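Listed next as structure tokens is one chain, alone, in the form predicted on its own.
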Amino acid sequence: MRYIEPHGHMVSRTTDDYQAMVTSGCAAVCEPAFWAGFDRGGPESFRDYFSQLTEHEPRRAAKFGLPHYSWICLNPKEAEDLGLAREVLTIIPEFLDRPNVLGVGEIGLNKNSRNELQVLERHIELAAEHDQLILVHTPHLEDKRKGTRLILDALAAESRIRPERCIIDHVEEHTIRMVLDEGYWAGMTLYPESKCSAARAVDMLEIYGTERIWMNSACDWGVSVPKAVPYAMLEMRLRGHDPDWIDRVAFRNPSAFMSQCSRFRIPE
């Protein structure tokens, strides 16, 4: 079974994880910028991190024959310090033309605060100015519906942004409809303890169909499973879905979205 991991924080994983993903059928991995597990101390820390995403991590993935793509941004968990955010936002354009960069992400909201929203709006402007794809993080648990609404309104307020070039990630049962109804792509993040299980993800696919939807593992610093996508593919197969249906969600959908960036090459 082939698949693309469209949202995997590989800097937090070991080389064994790369090997396990490739041998499970992973054809490409795409890594959004995110929180490091602690707040970084200054703008140069972000410059080093962006270099890691665009130079060093692609070389590590290449050792296993795996194409590596990345997204660049200031994660919403570090958006409360507006002074730091402004400095980091001036660095981001330096990296948007790197060979493996697909766009701006994962931007979004964490606690739905005013400062987070201000930084989100600036990221959206930056993506519009540089004609970039956008990957969005939606908040957790009880704040998710409110945060998703705030995010969709912020995107709609920027006339240069086209919904089909934005993926709204971490959707759940109470947010997926609003995302799809407004023309955006929806990402389902498969976690063992939070966000979405494989069974819930397949339930949503059976209800809402497979158009403009992808699955990802995130596989970050917390409790997560790098092979969550192939596990969900097994769930689909056990429910009797045909191989074309499974391939559309796991491979062709993320490929179609990311191919809107000319740097993305469809794996053979």
The other form holds:
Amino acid sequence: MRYIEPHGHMVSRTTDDYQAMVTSGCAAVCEPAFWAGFDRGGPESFRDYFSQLTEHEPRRAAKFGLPHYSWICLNPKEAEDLGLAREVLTIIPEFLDRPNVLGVGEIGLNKNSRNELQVLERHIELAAEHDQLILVHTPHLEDKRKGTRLILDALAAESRIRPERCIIDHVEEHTIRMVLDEGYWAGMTLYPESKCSAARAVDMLEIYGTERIWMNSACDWGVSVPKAVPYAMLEMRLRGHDPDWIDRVAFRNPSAFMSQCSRFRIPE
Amino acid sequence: MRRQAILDRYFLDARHKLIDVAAFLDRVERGEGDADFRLAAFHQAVDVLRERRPDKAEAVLTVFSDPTDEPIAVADTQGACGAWPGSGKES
Ligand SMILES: [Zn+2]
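Cool, the form predicted on its own is there; where's the form predicted in complex with the partner chain?
Full complex below, order starting with the chain above.
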């Protein structure tokens, strides 16, 4: 079994996690910029974090033979402060041509506020100006459905954005249809207390098909499971799906999306 | 998958989760004081389970969702509680 972890916050994980992922068939990991679990002190903290994502973490992953890619942005949880956002948005372009950077992400919304939406629109503009792929975080729980709608509208409002170059992550049963119908990629996040279980993810694949969909663990500093993707692959196998079907979802789909960025190399 | 195979694979797990839900509701009833909007939303979501429709997971998620369209003025918290304060009311 081979797979790509398209969404893992590895700076929060241990070397044991790297070892477990690689020995389970992980062939590449992609790390979107995220909230630290607390608000960062100022713009320079973001510069340090972006350096960590583009210099230090790839070296740590390389010790386990694992290619590491990253996405750069100011995450929506820290987007309420427009002054901070403005400053961080001027730092981001410095990092967009680093050798492991795939695009702008994970941008999106958290509580669906006006300021968050404004910061999302600036990120979308930035991605369009620099011709970057986009990885979108959709809000949690009661805010997801409305937030997903607002995000899709914001993307559609920027004419330079092509839906096939955007992945809308953390979809669930009430948001997956709008994402796929409007031509975007959909990410299903396998997470213990919120988001999606392996059984539900496989249900959605059976209902909506395997085109433009990937799965990820979104493992981070919270209770989360770095091997969630291979566990879901086991779920597929136990339901009788053939190895080619499983490989498409777990390996070839993320490869196909990420290959739209010339810096991504499909793992051997 | 055939129904029989689905039951073989998932029945005990679903039964376990359902009993946990029942025990949770008992626990809430034994508790003191008022409940907030989350309990009403939960009851409304439980009602969905008895409906004969193919999209019960989507319908449950929708019961808990903010149905409004406009961005809120200010995000004064970073977290989410799992139900919208207006949910659970009869519509
Ligand atoms: Zn994430």
